[in-house]
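In C-alpha cells, the next block holds one chain alone, the form predicted alone.
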Amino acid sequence: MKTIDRTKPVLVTGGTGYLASWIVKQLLDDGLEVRTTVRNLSQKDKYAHLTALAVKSKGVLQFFEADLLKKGSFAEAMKGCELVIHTASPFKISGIKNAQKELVEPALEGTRNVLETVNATDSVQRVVLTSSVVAIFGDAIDIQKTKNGIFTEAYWNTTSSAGHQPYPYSKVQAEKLAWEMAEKQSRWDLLVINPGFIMGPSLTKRTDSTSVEIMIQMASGKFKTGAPAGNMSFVDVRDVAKAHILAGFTPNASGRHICTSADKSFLELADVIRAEHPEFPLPKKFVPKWLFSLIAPLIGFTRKYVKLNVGFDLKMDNSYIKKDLGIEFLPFQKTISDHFNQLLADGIIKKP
C-alpha cells in the first residue's frame, strides 16, 4: 500500500506521445505539478501543444531532456518525484527493417534505464508502466489456448519473437524486465496498465499513430470492398490516461490491468462513422479471409499475420481494472465518433 503525496511532482516519460499527452493534460487539469521528458528541448514545436495545455490548466508543467537509450538521462527529471509514469516506448507495426534495433532494444533498454534511475532516486514510491494487451497474447489465434475463451491478466504472450510480431515481443520483454526489477527491491511498487487498441481524439495533428492510420484508411475507401473479420479489443485514449493516474494514486492498487472497453470488429467501427458521415466509402461487409490473404502484402500485412489473426475474435476480461481502480469506460461509439470528428476538424481527413 502506497499513498502518493499529490503535492509532489509527477514524472511522465515521453510526454509528447498520443497517450502521454492525455496523461499530462489530466494531471494538469487536476492542478498537479507535472514533469515530462522530451528528446530535444530545442524542438519546441514538438511539445507546443503541452505548453498551451499548461497555460489553460490549474497545474504546473516542466520539461526535461532525456533519451531512453542514454543512461542516467532521466535522473534530473525524477528528482523529488514519488510517482513515475513510464509511457515512452517505440510503437511500430509496419515498415520495420531491424526489429531488434528499432523496437526491442529501445523498449527493453529504455525500461531498464528508467527503472535503474528509479532505484537510484530515494523519493520514488510507485511506478506505473504502460504495457499492452499484446504482452498477454501474441496473435488472436492464441485465444484458443485460453481456459474459457477469454484473456485475463494471468496470461503472458509466449508466441511472439523479433522475427514474428516484433512489437508485441518488445512489449512482453519490457514488461517482464520491469517485474523482475521491481521484485528485487522493496521501496517502490510497480503497477502495469495493459491497454487494447487505443483510439479516440488526439491532442496534436500528428498522423504517425496506427489508430490515425486506420481512420485514414477507412475514410479513403481502402477497405470499401470489405473489412477483415475478427473482433479487436478497443479502448479510449482518455480512459487509458485516467487508468494510469488512478493506478498512481489508488493506495491499495496492484498488479497488471487489462484496459479495454469493447471487443468490436472493423465493420462495427465503420458503422459508427457511417451513422454520422454516410458520404465516406466505408465497408459494409467482411472480406473473405483468402482474398484478404492475397492482397495482404500490398497493404502492409504478412500472410502469416493474416493466417493467425484475421477471423479470430478477441475477448478480454476487464473486470479486474474496474474493481481495482474503480474505472468506468466511455462508450465505443463516443470514442470512434470523437476521434473521426477530430481528424475532420484538423483537416487530416477530408470530406469526399
Ligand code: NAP
Contents of the next structure:
Amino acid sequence: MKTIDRTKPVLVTGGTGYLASWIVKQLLDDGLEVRTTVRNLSQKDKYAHLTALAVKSKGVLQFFEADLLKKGSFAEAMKGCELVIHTASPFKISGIKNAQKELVEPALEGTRNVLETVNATDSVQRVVLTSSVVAIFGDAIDIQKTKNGIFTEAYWNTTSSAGHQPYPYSKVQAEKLAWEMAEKQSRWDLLVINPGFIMGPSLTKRTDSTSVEIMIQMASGKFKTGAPAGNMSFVDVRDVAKAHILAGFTPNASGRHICTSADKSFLELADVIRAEHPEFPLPKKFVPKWLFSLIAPLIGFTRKYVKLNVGFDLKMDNSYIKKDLGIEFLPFQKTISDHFNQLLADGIIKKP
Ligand code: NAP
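Same protein, different form: I have the form predicted alone, so give me the form predicted together with this ligand.
What follows is the whole complex; the chain from before opens it.
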C-alpha cells in the first residue's frame, strides 16, 4: 500500500513518444507537475506539441535531457519525484538490422539505468513500467499452450530471442530485470502495464511510430489483396495512458496488468475504416497463409514468424486491470475511427 503525493513532480521517461505524450497530457490536464525526458533538448520540434499542451493545461511541464544508454542521465529529472513512469523504449517490428543494438540494449540497459537511478533517489516510492503483452507470449501459437486458451498475467514469454522476435525479447528481458531489481529493495514498489497493440489518435504528426505505420500501410493498399489471418489484442492509447496514471496513484494496486480492450483481426480493423471511408483500398478477405509466407521476406517478415503467428487467434484476459485499477476501455470502433480520422485531418493519410 503506497499513497503517492500528487503535489510532488511525476517523471515520465521519453515524453516525445506516441504513448508517453498522452501520459504527459493527462497528467497536465489533472493539474500535476510533470517532468519528462527527451534525447536531445535542442530538437525542439520533437516536443513542441508538449510545450503547447502545457500552456493550455492546469499543470506544469519541465523538460530534461536523458538517454537510456547514458548512465546517470535520468538523475536530475528524477530528483524529488515520488512517482516514475518509465515508458521510453524502442518499439520496432520491421527493418531491424542489429537487434541487440537497436532493441535489446536500449530496452534492457535503459531499464537498468533508470532503476539504478531510482535506487539512488530517496524520494521515489513507486515505479510504473511500460512492458507489453509480448512479455507474456512470444508467438501467437503459444496460445495453444495456455490452460484455458487465454493469456493471463501468470504467463511469460519464453520463446523469443535476439534472432527470433527481437522486440518481444527486448520487452520480456526488460520487465524481468525490473522485477528482479524491485525485489532486492523495499522503498519503492513496481507496477507493470502490459499493453496490447496500441492504436488511437496521436498527439503529433510523427509517422515513425509502428502504430501509425500500420494505419498508413492499411490506407496505402498494401493489404488490399488480403490481410494476414488471426486476431491481435488491441487497446486505445488514451486508455493505456490512463492505466499508467491509475497504476501510479492507486494505493493498493500491484503486479502486472494486461491492458487490452479487444481481440480483433486486421479485417475487422479494415471494416471499421471502410464503414466511414469506403474509398480506401482496404482488404476484404484474409490472404492464404501459404501465400503470405511466400511474400513475407519481401515485406519485412521471416517465414518462421509467419509460421508461428499468422492464423492464430490471440485471446487476452483483461479482468485483472479492470478490478485492480477500475479502468473501463473505449470501444475498438472508436479507437480505430478516431485514429484514422486524426491521420486524415493531419494530412498523414491522403484520400485516394
Ligand atoms: P514510440 O512512439 O516509438 O516512443 C518510444 C519512445 O522511446 C520515444 O520517446 C523515444 O525517443 C524513446 N527512446 C527510444 N530509444 C531511446 C533511447 N536510447 N534513449 C531515450 N529515449 C529513447 O513508441 P510507443 O508506441 O509510444 O511506445 C512506448 C512504450 O510502449 C515502449 O516501451 C513500447 O515498448 C511500449 N508498447 C508499445 C505498444 C504499441 O503498440 N505502440 C504496445 C505495447 C507496449 P525519441 O523520440 O528520441 O526517438
